[in-house]
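One chain follows as structure tokens, the form predicted alone.
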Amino acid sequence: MKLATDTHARSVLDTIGHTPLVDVSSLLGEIETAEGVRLYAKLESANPTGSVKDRIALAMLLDARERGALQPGQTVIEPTSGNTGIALAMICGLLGYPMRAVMPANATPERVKMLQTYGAEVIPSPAELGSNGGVRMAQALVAEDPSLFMPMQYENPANPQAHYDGTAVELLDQTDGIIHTFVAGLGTGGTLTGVGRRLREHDAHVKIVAAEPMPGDPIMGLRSLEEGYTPPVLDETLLDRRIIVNNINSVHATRALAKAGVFAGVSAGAALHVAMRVAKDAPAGANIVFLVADSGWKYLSSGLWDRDLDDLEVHMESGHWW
């Protein structure tokens, strides 16, 4: 069957973005709003690897070339929990650049085996040091090795504007402009950088608020800034809000966004909690919407939906959660 000429694309690559938006409002029914509150879920699962780090990854790449801070085969490294190296992987196949991805040893098999399958080789890092030793880990081969290139996602200004020229703008396109409040988790910051500061200067009035976990409770791709790491590209000036969610709300929340026929990650659970807590609040009439960063596909392994909620806490406690 011939595709329609608005649906080809030439590349993979052409695919990232231009995600949809979906209302999921049904979610609300167990809580009191006001009338005519609505909630939108920004579904970047929709991207190629299955996560909203493709949009990032590519930005990097090509402002790097650009830059001359890339050379042709030169090879890539970064430190991540997943999403950016599987997404760095995919692309650097495609262009041309062997890559490396410093991971935690935790990290869940299928994420390994998507690196691996897109032809990156995979270096762990101590489990109990999480993703700042990932960071410390990846810089210490950077300086024994000059020749590695590494985007470094949390510092470096492509990320967030890759949010404001892409994300944000479809967000404004697809709500007619229209948004109350933006909910996004707090992992490098750059989302909520980038789509923050494009809403703000259509809307001085609309909220940006961040689903952020608490301090020594893990939730895979975000991050807490009371552990010692603030991010470079976050603009905490933003942020009207920072809202600590817990493990096992984000895991309850992901379920009844599974149900609601989005199957996707914790960190999207952990939006949906903040989500749901915002509404709560809301005028009449509000528009909330909430970032799923990626799919559930890569946390199968994890037993986030075929584990009781007590047995679960406790295979998180044990720290054999990711």
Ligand SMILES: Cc1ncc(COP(=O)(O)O)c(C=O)c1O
The other form holds:
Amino acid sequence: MKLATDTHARSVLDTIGHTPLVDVSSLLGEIETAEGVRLYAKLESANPTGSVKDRIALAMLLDARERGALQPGQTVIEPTSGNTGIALAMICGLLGYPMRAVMPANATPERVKMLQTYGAEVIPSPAELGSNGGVRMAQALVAEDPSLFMPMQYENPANPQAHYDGTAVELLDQTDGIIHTFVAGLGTGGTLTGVGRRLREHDAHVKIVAAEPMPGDPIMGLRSLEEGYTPPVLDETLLDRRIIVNNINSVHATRALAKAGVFAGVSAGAALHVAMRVAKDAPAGANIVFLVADSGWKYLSSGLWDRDLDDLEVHMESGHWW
Ligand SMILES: Cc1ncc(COP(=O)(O)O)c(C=O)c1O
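Form predicted in complex with the named molecule structure, per the form predicted alone context:
Time for the whole complex; same chain goes first.
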């Protein structure tokens, strides 16, 4: 039966984006700030697969389809440590493209299950080679079988464009165009580049700040530019600052964020930690916006929520907090 009004029955794809911006200024109670500084969280966790990557997965597939780079029924392959693969798997399922995700064998079981649930085939790459090993394996598979289509989020201009056309426009609307600083984690750099470019066009004085992990101290979804790879989609000239954050501080902040009602992944904690540091020096009345890239569900098995922080410090010595 067709429902009487389209407004109540949209495709899941139409619910990508249009995410809430919430006031979490209560978190500023822990620090000294100038009068009227406000802190806002952009909840990308509200997207259908639970992360910001729904935006770019849809944009990359629609762009490739339009350019003719992606033909009906063609198989999509992507090296991923989680969110982008999950988003591609859901959307490929709806648009009719088989999907293969190349993922390090030590990825959390929630990720593998979600990919499989959406219908993707998961190809494990050697855990010890990390995400770069996954990229090399996916590239080798494409070289062997050119019928595969690889969106490659690190190089695809449709990635930052999705944020320029979507995330940034929503933020300007939700803040009446008044943003002092925008903070996001740096992964592919798509969010910082797309949002940063649009906000800067609107206001030349806006500050764009990257939350970057300490080299060798992994935060899921983020990467350090110091480790030798600068993603082609990142426009570094848009960044006013890159603030380094370690895992312990990110975990602390992720827990504080949960107490403020936002159940998020660790990269959101990294962005919050950086936003707090920015807030300390911000002028009176500044609006500081940070991006919550995903929700906390996929991290449950990693022990993020149930280890005490002394334990985490011990685990940090091995380069991991879990
Ligand atoms: C959890 C998480 N946070 C942050 C990011 C970074 O976003 P971007 O790739 O737009 O830099 C990603 C993806 O790379 C991610 O998966």
